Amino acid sequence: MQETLYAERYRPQFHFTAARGWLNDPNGLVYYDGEYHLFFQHNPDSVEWGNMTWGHAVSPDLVHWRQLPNALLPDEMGTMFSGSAVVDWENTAGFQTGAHRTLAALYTAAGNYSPESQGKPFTQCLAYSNDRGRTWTKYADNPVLPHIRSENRDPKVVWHAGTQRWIMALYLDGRDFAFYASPDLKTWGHLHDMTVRDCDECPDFFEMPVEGGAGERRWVWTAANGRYLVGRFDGRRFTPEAEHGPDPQTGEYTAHRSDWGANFYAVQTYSDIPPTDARRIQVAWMARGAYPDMPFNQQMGFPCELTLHRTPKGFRLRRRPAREIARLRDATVTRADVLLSDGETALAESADSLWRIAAVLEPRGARAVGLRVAGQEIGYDVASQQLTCLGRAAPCELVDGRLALEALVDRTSIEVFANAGRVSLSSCYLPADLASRVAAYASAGAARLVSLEASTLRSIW
């Protein structure tokens, strides 16, 4: 028997999902007139790659997603690669003819990936809506941006109020980025290239405040890995801090490194936050979730909030959930002042593995502490200081001694925020059973768990 859509096993319940169909990347975030856009790479007749189309949904509260018709097709000029989306409150192209401001979306038409563009090269292009998103006309002179080298790729568009021009962050090959301006959008000249190690694919760039400085902002710059820079933007060059180089030999940028999990790619984050909002939201693909015998294919991450902090060792993001994640909430645990000995203490159930869990940890004398949820561990390891899931291990001080975790748990994924953000893993796996339980554990010592809330979460469908 057929199982209803959205209500298969292994659907994500609270993660976007297309409907039917491959998704990939995020892609066109952005913000208007009430509604969050989530533009996607799709493959509406597959579940595998291919295909490459704009998948479209729209939220009014980054929770609840509804799909609406897809947004960018194939044409003679290629397949519908990644880019982003702003809206041009300015008209600075022109495009505007009714009360709604017109939304932009620069993307990348991906030449030789179907059969009407072979022998054709990677441009970037330019579409528009004035309808807030519901249909789009690309524009009559793309490419605006001619192919440079490679698959150049990924274009990734923000206003510079200082020099009044748009700014793209696009990649070109290997380990090389470029930086470009245009004032209309229509027409983009070259402002200087980066390499940057470990990095490839989807830049995207920002402005940002510095939590607790007082009116300071910095710029921030990432790639596909969610690996980041922090420095300075003039309107023409981008200056990462010193911390991050370049290697006096090579010219190239070291990143740092915003998660550690299996399945996190193709970060971007949102345009056009209103002022009285101001967050920085950030939307990953789970890359290479596995969902047998689906009428779909991969999912996105939860969106998260990020915040930049300056620390003794430099500039640092922190990744957390939403807050919107609140609106799913439905029976809660709370637990607190309980004492862990050598071994499991059980201390909530449910019967889908659906769960956001906060938790604060003791080592004390425990040689290792954490969480069990769904048949899979959030483990702690004291001596060498890593936090583990789902096979994947990251660096983790503690701080005053103890551990802080939040855990958003789907039927397919397990997000590990720590210490306020400062740590992140987001990692996909199979569960076993849908029915599941959330346990603390202290191993070889005794250990407290200062305080625990573990709430069952809605579905978004």
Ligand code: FRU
Given for the second form:
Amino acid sequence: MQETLYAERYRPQFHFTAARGWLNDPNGLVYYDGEYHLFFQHNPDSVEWGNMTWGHAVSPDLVHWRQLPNALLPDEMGTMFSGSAVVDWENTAGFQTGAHRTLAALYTAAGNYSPESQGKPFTQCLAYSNDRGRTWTKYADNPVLPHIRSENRDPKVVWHAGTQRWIMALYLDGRDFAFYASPDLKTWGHLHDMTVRDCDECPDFFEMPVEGGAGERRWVWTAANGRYLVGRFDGRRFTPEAEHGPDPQTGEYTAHRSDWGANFYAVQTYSDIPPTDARRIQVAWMARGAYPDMPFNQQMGFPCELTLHRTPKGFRLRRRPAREIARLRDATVTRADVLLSDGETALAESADSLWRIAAVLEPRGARAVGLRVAGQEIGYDVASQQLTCLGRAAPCELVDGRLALEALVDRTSIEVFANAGRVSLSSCYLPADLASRVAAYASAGAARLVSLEASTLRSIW
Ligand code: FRU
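I have the form predicted alone already, so could you send the form predicted together with beta-D-fructofuranose (FRU)?
Let us now look at the entire complex, which starts with that chain.
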């Protein structure tokens, strides 16, 4: 079977998958010394969830991935649940031995999820690597954060320059999350808890510039489902903007929705992207897609760049595919100013269903407009201002009477981004046929395709 690995029918061709076995959350996203590390929740022994292990892959460009040996294996404290990684530039933990900076990973030991960890609780643990992430040592005095309650988990760590210490965002239980602080990654003090409506698991926490904000910055907190809060952080307390509440009765905050697709979960952003680049890159697990009869199960979303914008309704994130997708560009069809009469206008075709499409549509008098690709529809209903794809809908206003779409189509997924990343829908599907075509359509009236760029993409494998 070795020779067919990565060439299977339902193997995503430019989204990361494990060679074999189950995959879920992206973990430990960190950039160091020319490599983007992608650790991931992995079951190396089965295509079903379980036996959680940190799988590992590296990439020079966020596009091409090489899977390395597993990084963290289950032990007597538990199986290896989600967490994060950072570069310990100042050697705060004192682990550094050679010329390379230490990479430190904070993860959850999920007690009671294996025979060896019977009766043990969920705790937060530390591991480190002094060889660019190739080998990992678990800290001898684990756990660094003892059990708090229930299945508390998913530590995400970020350096806070103002107070010269590490901050951990942690999931507790229900809709409850917490913040902790540490000078050295080994000892953690509690800052405060926070309750967020409709949110659980995998918090992330990071600072971002406000676009066009003349140096203005805010902190962004996200939950597993990508919903987010924007606010201020003084090193002790995260204070969301007034637009998020809190609810006077319950004290809960209300987060903004990010993606509206069916398969978008466990988002995490990269740590330590160099200041010369300074992008905030987020990766999602495209949770619960179907991959029948494949030696692997589940895929990651394509890495996306987040930017923060002040709008009349408050702060909003935009999310767009990392520009490195252009490295995979193969043949490109471009069209400009095409009148779309009622019905379908064929535009491009390919023997595989790997596309990056950028289209600007002007609905004019039509009731609906959109694209058809790989047998699926990316639709826009003018009256209800809804963008739809694979059975899901997102509210989406036209900008100056236009809808700008960017779509990444792989063998088993479609990610749609509208109006420069203001709205996105990430969903999985199964193609009936690998050969595919791209068409635009208008219904109940004529519309205009202002521009189109449809590129077939090369496989990363
Ligand atoms: C999210 C999650 C995390 C947990 C991990 C276990 O998908 O449930 O909360 O750490 O998956 O695989």
